[in-house]
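Have a look below at one chain only, the form predicted on its own, in structure tokens format.
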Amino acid sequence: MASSIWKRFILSTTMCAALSVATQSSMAAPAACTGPIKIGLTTAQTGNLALLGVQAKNGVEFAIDEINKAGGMAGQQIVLDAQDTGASSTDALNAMNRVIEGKPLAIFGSMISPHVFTQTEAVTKSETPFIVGATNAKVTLQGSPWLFRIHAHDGQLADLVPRYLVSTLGKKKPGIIAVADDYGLGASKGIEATLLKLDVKPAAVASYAPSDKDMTAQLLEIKDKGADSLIVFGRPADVALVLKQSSDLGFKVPTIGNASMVAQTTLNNLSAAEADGIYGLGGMIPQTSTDPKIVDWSKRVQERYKVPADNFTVAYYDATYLLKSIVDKVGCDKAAIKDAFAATKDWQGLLITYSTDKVGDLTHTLGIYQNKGKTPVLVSTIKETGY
């Protein structure tokens, strides 16, 4: 009897162990990827936001072409469905719905925050990993577990820009001018809040519509109120106008802002005198690197698109390779891809490493740049508090 019981115990234990191993093996096995892997992208390719939007497309497309030539993602070729959002949030949602209909494995959204806010619910319902560069701090506070941000955001900049201006550059009476949309106005409020913590009151706070071409009235107000410095938040096309008009008015004070201040697309529209000395904080700009691999990469991007790579090109390029590294590991299971994005830690991109925080932000290292003539120079990097 005892022998019989012992035999049954051994048999039972052996079967349980075998079942456990089989289960673990099944759980560890990546989901098979069959046929071409569809990746979606919605970004502005026409309209007044296209100068930014094409940078996202260039980064994703350039990475996909490299990946496909090297054998693909999880052994499969990638097919990109890139839809134009134009400058309208309504068009952005329609573009996203077209992408979702194609049932992509993952979707890249743009850096235009209003567009991403409009699209998030639809992407979340589709349960598709959603990787964006949108810079409004609240983008990753929407509660979607599917949304991840690959670029620095204005919440970080709104804290770090005024701190650098006051603590490092020693200015105590800055003027603020920002584009009047979710991005600029959100940043402007954050800047004012940080200045308050630093016991500094801005000389004046002004804004302009995204379509405005003349900001001289706002700049004159800031100048007349005795500002000893200027904080600018906008996008390359309008930032170039602000800096040019500020120079025309003879309002040459230490000027600092987001990465648009030192972006090549901005500098292309300025003279050396207009650009010289301007500071910018933000994502990593490849042109400041002396690493031969980065120099070669920047050259190849420029040759292909006839547009210099910027911080968004880098971010979306990195995000595409991060997606590849995840899919190569976990396969084509969207939930597993989402979980892997959420667990990302110290993943090495072109210029910085990425780690996902509790709300889905991956970028915590920013660059501090200053233009020497029309050439941006990396002064140093700065990390978000806690990183």
Contents of the next structure:
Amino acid sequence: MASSIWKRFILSTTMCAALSVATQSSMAAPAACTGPIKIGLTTAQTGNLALLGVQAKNGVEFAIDEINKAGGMAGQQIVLDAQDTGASSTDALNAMNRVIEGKPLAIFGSMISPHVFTQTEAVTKSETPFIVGATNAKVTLQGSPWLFRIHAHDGQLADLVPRYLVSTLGKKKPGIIAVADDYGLGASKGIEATLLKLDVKPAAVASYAPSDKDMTAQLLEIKDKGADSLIVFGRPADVALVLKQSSDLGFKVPTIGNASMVAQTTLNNLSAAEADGIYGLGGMIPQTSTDPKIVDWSKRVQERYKVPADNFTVAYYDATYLLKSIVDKVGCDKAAIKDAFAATKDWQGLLITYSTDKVGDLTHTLGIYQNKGKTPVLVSTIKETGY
Amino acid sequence: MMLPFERSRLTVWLVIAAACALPLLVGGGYALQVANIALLNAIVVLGLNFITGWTGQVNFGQAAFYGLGAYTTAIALKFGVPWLATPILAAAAVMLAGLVLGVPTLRLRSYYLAMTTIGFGEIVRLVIVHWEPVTGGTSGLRNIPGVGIAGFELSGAIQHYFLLVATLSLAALAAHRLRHSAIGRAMIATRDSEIAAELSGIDTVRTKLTAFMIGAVYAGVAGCLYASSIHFISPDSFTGTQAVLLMTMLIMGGMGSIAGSILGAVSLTILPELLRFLGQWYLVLYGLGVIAMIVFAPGGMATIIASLRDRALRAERGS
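Having seen the form predicted on its own, the form predicted together with the partner chain:
Expanding to the full complex; the earlier chain stays at the top.
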């Protein structure tokens, strides 16, 4: 009788232990992905921001095609639901609501900050990982645990551009000219603040409207006030005009700015003499790499889309592969994907490594480029202050 | 047989009933959010109809009034003003702006006035972009509190939808009453012939100014509701492109028609969303549709509906 009780006790204890182990292992196992995995993307495909949006779409699409050909993500094929935001925040919200209704596993957002600001509340409510390239420093300060940024932001540039100009190039009286939009004005204020910390007062600060074609008045003011260097922040189309008009006015001083200074679209509109010597800081661009793997990748992107890949193409391509590596590991549980994004550390992308900081920024390495004639050359990489 | 006015009244009630039933069909997601934007655009276009449709003055400043209403609301709410006061504040702000723009410019005609209103829109946009400490600059204003009345706060697209249906109904009713009042008749007379109107004793400048300010109030109130329902505003929603779109909605719907204004706004808000599956080609189709409408039905959708209605009436009488 006693041995029977002992037998039952041992049996039930063993069963409980086995059940407990089974439960634990099933909890740790990745959440299964069933059927094709839907990924959302909202960027500008039409309107005056389409040049930027198309680069993001190219990056995501190119990566997804490669992943699908190689067997997919967590064993499933990826389906991309790409929606056009146009140029307005209202349309961006409509596009996002449409994407959310398709219940995607993750969403790639725009690089246009007001679009991301207007979309964040809806995405956060849907509890979907949201990976963006928007460059306004405040984007990741909105307090959404679901939002991650894959690209360098204005805050980093506003800190690093003046530091490089003052500390490395030894200039003490720069003029600042920036496009009067979310990108340029935000950066311009940040640059002034950093210069103040470096005990440098700008000779003049000017701006121009995104549609302006004549910036000579602003440039003459900067020149007349004795600037020894020029900081330019803008989009490729208007930056090309600033650099061309600056050259026409005989205002040839060391010039530095964001990645538009070395972007292919800018260089296509400048002569070698106008482009030569100009510095640009920003996200990593693939054209300057001599790594055969990167050269081959750039060639394949160019062949497929007929436009050269830029910093956004690289960032969104990397973001798609980072998502794949996470889903392969944790499965299709959105909360687990979010946690894995937040825990990303030293993940190797095409050109740089990514680590998530406490607000959700993944990029902390930027490139310093200089044009040699019409060819941008990587001078060095530079880390965000504190990294 | 039903009399024409009884038929019209029945149609209006049927449309309102259908509008109220919409959330049951589409739920509270994407489709209803688009419907909310369509209703907001309808209120703004109804306002534009006062000055352009009835008084015959080209106004490309309506998007700026829309933005002013939105920014006034957002800033007031951020300063802790109760929501109930914000439509009044928004209306007051746009009336003041309308007065400032209207008094010196409404003696101008045709493209001179059009150019002035374009300039006004650009000034408003530049002030919003550069007055960053107050307007948030190009980054806009975030986390705008929602509609809250006596401790009850509206949340979600469905509740906002019903508020917008009610507001649009009131706005349309007010427009209908005004159209058949002395002011409305003065507006039509001013549009048809300013000289004849003056000879009949109508102060055309005052009439134009009144139409301008009423239209601005419609846009201001719509802006107030936009800011409270979207919770985020930025200058890119109130640009010159938006002003042209609002004018296109009015032309496509039918200038001078209340139903046409609403129909134009609703259809041109929904159409791009319906054509999304075409990708970048939707703009081509959209543009062709606008051209076709202007060529084949210059009076807009309102005239198509009117001719269909007349045909149905004739058929009814014939049988």
